[in-house]
Amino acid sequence: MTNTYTELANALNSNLGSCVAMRVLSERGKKIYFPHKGILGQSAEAKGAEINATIGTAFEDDGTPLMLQTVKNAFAMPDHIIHAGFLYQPSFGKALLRKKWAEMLSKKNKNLQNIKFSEPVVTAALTHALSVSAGLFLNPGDTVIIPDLYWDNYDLIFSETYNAQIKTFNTFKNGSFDVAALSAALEEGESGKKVVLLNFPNNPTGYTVTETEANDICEVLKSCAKKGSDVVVLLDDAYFGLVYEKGIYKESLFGLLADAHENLLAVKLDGPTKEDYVWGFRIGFITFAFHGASVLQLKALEDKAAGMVRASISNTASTSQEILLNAYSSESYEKEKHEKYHTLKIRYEKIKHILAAHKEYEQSFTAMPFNSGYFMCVKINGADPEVVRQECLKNHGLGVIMLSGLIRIAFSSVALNKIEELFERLHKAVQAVKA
């Protein structure tokens, strides 16, 4: 993907020519671009499609956004929320919300209950948390080790903005996460700083590791630290909690890594965007842990993260933080969250049933491993996936995303009664291209 994006940046630079704007651009400014050919551009093209499975939001079957009632109720705006919305919050985030999120982390991750970790720092959603992490831990030329099936915004954040190198390893082997490929990637080169980014449930594939794979991954990372490397593990937990099968690891790897080794720094990047269906609130969290960390050391990391927030956006939105704190304090929050989870789980189960019932679809595409999240991916058989995407859009009223050579389907945004038709249209589109 990086080569394609370099072309986009070069095209913008060419359009600027030799004018003063081009002459004063920094090296970072010369490398930046808007990813028109990525997920955002493809989603824009699909805006009028009858079935739009492009964007990572979630909708009810009637087309309204998936919402927790406790969050929706806040838009009646009690005075304390209105008043808070007019005032600044600290660059660290609202103190009560940070404390509440930390409590929720321990509740959702039993492995964290007796482990010391920093208080979460509030960011402008998870993308900003990734950027804060990059600013804290990456120098130009440093390498980030990532599975080869990854969200395209990682290129924009790590490669183009922070001038780091992305090194990928094979994601799947025989339908399972390729732990050996991760181990091999860590073994390459000399010992020293190793930065790894893991994202479960994965975007684009909708895959979360099994309990066995989770433990194996952590052993590999711990082994690397024991051999003398300083290991930074960035955990993109954007879709945390949305796991639909038994035997899949339901907690964050943060719980396994937080106290793993003194040479291993675990950094949890998460937030309510997908977990609580508040995509426009733009609130995220960044949390740190390592074996033997003192309160003073964890506070220093919090200060550095807050400094990055201060230097980039000053502080995050007050109203969003206040509404979320209000929702998390509601007695009905957990019940409502389970109801919305069930909405997505039913769609997942419908897809599994459709794929099992329609063996003829194997002529057109093969489903990649998936068990969680908002998405699933298919590998197109015998046709160019980008040509198939365009055929879907032009002649079949279907919007999908082409990413990493796969077709990504956001079932989170497709009504239950449209899912069967979605796959039928995709099958017809592939056959039309092959013909």
Ligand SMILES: Cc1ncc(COP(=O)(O)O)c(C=O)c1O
Contents of the next structure:
Amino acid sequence: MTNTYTELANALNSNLGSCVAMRVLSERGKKIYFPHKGILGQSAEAKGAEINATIGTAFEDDGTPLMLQTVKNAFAMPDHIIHAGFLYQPSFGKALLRKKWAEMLSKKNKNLQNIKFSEPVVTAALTHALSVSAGLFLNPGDTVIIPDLYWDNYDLIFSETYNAQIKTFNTFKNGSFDVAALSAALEEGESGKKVVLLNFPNNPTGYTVTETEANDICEVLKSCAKKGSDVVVLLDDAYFGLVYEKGIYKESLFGLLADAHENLLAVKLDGPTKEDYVWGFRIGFITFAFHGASVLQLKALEDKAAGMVRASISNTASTSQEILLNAYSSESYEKEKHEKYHTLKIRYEKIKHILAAHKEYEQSFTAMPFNSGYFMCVKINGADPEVVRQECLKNHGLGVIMLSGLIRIAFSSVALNKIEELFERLHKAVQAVKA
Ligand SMILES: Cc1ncc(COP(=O)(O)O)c(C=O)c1O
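Output the structure of the form predicted together with the named molecule; the preceding block shows the form predicted alone.
Now the complete complex, all chains and molecules, led by this one.
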């Protein structure tokens, strides 16, 4: 056992001691740990909290999960879904679902309409799609460039499992996405392979780039490719479509990058988990594109991805795929989806309103830029955010997440009529800590 492992891995290794299990662990086995202190651990601690704004699921104001009616209806399953659910699907995913998702991608992203991209390969949701992409594009020691406010599971996937190094760049400057910081991160070191991971709408900040920032980011990436580097852009589009303001880029950056340059490979990771409110279904997609790609080359990438699926989980849940295909073919799907979008949007608007009306909250916290998704973050003023999180939990019945030095609030999980109280409690908790 060496000190190269993180504290959490070291603790597990030390519990194992010198037993046979420890002696036979691989390097990867020695590095891995369960992130009990991360989002999942903090969420578990908040289980009994009266207002629980920890986890990235979404609930109706009455506390039931947000559900699209067409998806819910399928649980009174017609025989064809039941029968198909008992059988394997291909490692590539259900053929009709892949076609449907590709069709939906073009519909949701006008920029993609005349652009060639691979057929999406089905994964066991986005986490697995991220793992598949790490397996395909990262050797041990390779670097992944990520904005410094990012979902904590990237550490476990990219660093601990695939032995890549995460290099972060500053996310915000003067309330905008720091495109110059991305550019500087790309320029550091020698040219060669550069892997970048971007996530909009973002977890944890709830930020999506403006139309101008989206174009600027793509110019920076394209320019890096033009100068001779091979650029892989992984786009984690988990919260796609949940954008609440005008002037914010509503489509995926995939549409801008898919045909950008022959040295730039765009990889879209997306799925219904958050978009269609089916967190437990475990379905995601991975889709590839680059300028000048032939059909044969795109098929080869599909085979590579499906090979990774085959090697890790063989194939993904059949019932989930059937139910989703059924829902996507339903006439009421679009309308139902819009209703749920609206449920989240009015909570977002309520937060904007509360923050504008309560200038005194600035004594306790400052909102980070946000305009989309399930979350927003605040920077705590004059107190330790972890101490504030614990104070919220112990004395104010409020569960929040502390991540990257910020407090993350999942408004997706909080009833509209509790949002005002949420911020009032947070303010009181900060004041109590400061006192
Ligand atoms: C940014 C981001 N990417 C990926 C995921 C993983 O989603 P899934 O549940 O589909 O694996 C999450 C879930 O919280 C997320 O926030």
